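Only one chain is given next, in structure tokens, and it is the form predicted on its own.
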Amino acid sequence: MQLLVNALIAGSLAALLSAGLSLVYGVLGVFNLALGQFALTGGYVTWWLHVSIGLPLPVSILGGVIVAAIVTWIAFEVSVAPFYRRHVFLPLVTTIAFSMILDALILLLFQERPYSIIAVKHSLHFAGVYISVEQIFLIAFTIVFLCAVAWVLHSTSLGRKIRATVQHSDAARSLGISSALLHRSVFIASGILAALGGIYLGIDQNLTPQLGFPLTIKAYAALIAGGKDNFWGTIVCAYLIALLEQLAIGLPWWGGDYIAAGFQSVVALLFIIVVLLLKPRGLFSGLRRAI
């Protein structure tokens, strides 16, 4: 039971990040490899405002989200907007470069030691399961927030504009829909989702500069396995990968030995390989609905 709860906690973090990737790929058709650094930006700024400056946590979270949104907007203008209409793979290279710049800045400003936004957790114990009040709130917030994003996509005029741009950008432009503005807004929204994931990580665990790339890889594993622009498929796969990771290190294997926690990140990579071998278009490719 504890493994299932741990999977729900880790899956909620992955779902926030992979949902942002799904939006960007579904609308722009590009891969953003700076997503993990956007997450760390939101987390570190929130930590600095709350712990170093002493601002209330809600205000600090808002500040972290705003700064991450600004950084994401700069990333779009510098590393995506000049390139993504020329070739789909150019932003892949430029966002890697931008992510390395952000890694260097984060390391310069905060060094390598871990930081936690909330140092003391309020733990609960029932039915053999340990979980904190903060984790319960984070899980509930993630589920409600992602449902709200899905509602915007599928039940509002903004969502209809996004889907129209995805299906035929030229036709949408002829109807007065600014595809450039829409692309920019969606990219910034993905950065906000990533920032919330980084804040989630900083509250639940610790922030370190080395986490940027692993966060991105896990989110991409869910994106590819879910069918790229299948929003709900991506989220389901984020939780599925988290569950497989917990089972891999939490259950005894041959001879009663356990796999070291350091190999946990390998699960996402193996999951991608297996899914691509069995179903190259993703597990939910047959149930696709345009974003």
Contents of the next structure:
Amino acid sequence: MQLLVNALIAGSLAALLSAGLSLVYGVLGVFNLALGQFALTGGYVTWWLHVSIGLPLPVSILGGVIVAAIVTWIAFEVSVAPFYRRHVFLPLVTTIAFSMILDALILLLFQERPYSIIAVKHSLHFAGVYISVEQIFLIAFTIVFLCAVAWVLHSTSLGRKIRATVQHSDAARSLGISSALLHRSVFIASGILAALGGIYLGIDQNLTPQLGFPLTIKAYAALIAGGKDNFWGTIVCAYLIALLEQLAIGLPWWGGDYIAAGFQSVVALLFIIVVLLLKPRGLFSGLRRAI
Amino acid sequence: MDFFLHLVVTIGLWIPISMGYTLLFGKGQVMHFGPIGVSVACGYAIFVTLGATGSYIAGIAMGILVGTAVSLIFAWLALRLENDGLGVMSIAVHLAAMVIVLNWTDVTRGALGIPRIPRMPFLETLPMFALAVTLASLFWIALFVWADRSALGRQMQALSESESFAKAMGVSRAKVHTIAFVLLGLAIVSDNVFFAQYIHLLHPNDYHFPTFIFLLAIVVAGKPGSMVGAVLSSILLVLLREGLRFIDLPISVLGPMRLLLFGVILLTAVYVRRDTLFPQKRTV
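Mind giving me the form predicted in complex with the partner chain, seeing as the form predicted on its own was just shown?
So here's everything in the complex, that chain up top.
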């Protein structure tokens, strides 16, 4: 039971990150490798506003999200917009470069020390499960937020435009959907989702500058395993990978021995390799509508 | 004089990997972002074996074995995945290799690295070391220039321009890309044999992502696919990186400043080369 709860906590973080990735890939057709750094930007700015400046947590979170949205917008204009219409692979290289620049700035401003947005957590114990109040709130928030994204995608004009562009961008453009505005909006939305993930991480655990790429890769593992432009497949795989990671280190293996917790992140990679062996286009790729 | 020889060694160590990488990434346009992942696997294979057996021959043999095996895994992923998916997955394999190195402390000593690595008997002086690295580097330059101008180079380019047309002409993507991956892997083994000996230390910090950014910056700045460009760019960027040592900054600032500089160089180089890095497909 504890492993399931832990998987729910870790999966919620991965779901926030990979949801944004899935939208960006679906609409723009590009991979954004600076996503983890957008998450760290949101987390670090929230930490700075809350712990260093002393602002209330909700205001600090809002500040973190706004700064991350601005950084994401700058990243789009600098490392995506001049390139993605020429070739969709170019942003893969340029977002790596931008992620290095952000990593350097984070190191210069915050150094390598780990930071936690909330120092003292309020732990609960029931039915043999340990969970903090903050974690319950974070899980509930993620589920509500993803439901809100689902509502936007399926019940609003913006959502219909996004889905139309995902299904056939040329046809959508011929129907008058402004791709330039939509591309910027979706990219910034993915940065906001990532920033929320970073704030989540800063509240639940610690923020360190080295987390950027592991966060990005975990989100991409869910994206590739779920079928690259299948939003809900990505979310399901985010939780599935988190569960596998917890089971890998939480259950006894050969002769009752446990796998060291440090190896946990290799599980996502192994999962992807197995998925690619069985279904090279992802677990849910066949469920997508095609024209 | 010692600093000049140090520059010769450092440039000589970067040339083989940058030429191998420009063949694969530049000419073949294969989004392989894991050469440093291959490098970490080779480095530890060589020097863990050396530590266990005391024999450089056994260490190098193990390095070649592991380098080839990891390169074949990447080649398999390249054949299995779309190009952008390969880019992400190769980073994932690199990170996984780092996780294993950092956590398998019984064998690798984790974050402490492996210190006191002995040099080969004939490489104990700096001039001899510089000479050996230069000779190895010249061998790889000759090999990669030959590979680039041979059928392999032409087939790599044909596959990157139009895979279906290349296949129709009888070019086997599996064969060509596997050879290119293995060649790069062997160049990486060669680099690793020298690098840890040179600084008497094998440390995981030398295999983190900024090292890959430096490699990518060399290849993109030197014109992707150009062997001459890779050599010249290696020389210029190594000189720039080593020159930064003379700026009077604390080490906690110098590292991030270096990262910032090479991030900006890479971004600028891609901007300048945006029409040639991944050119539009030719149409008939």
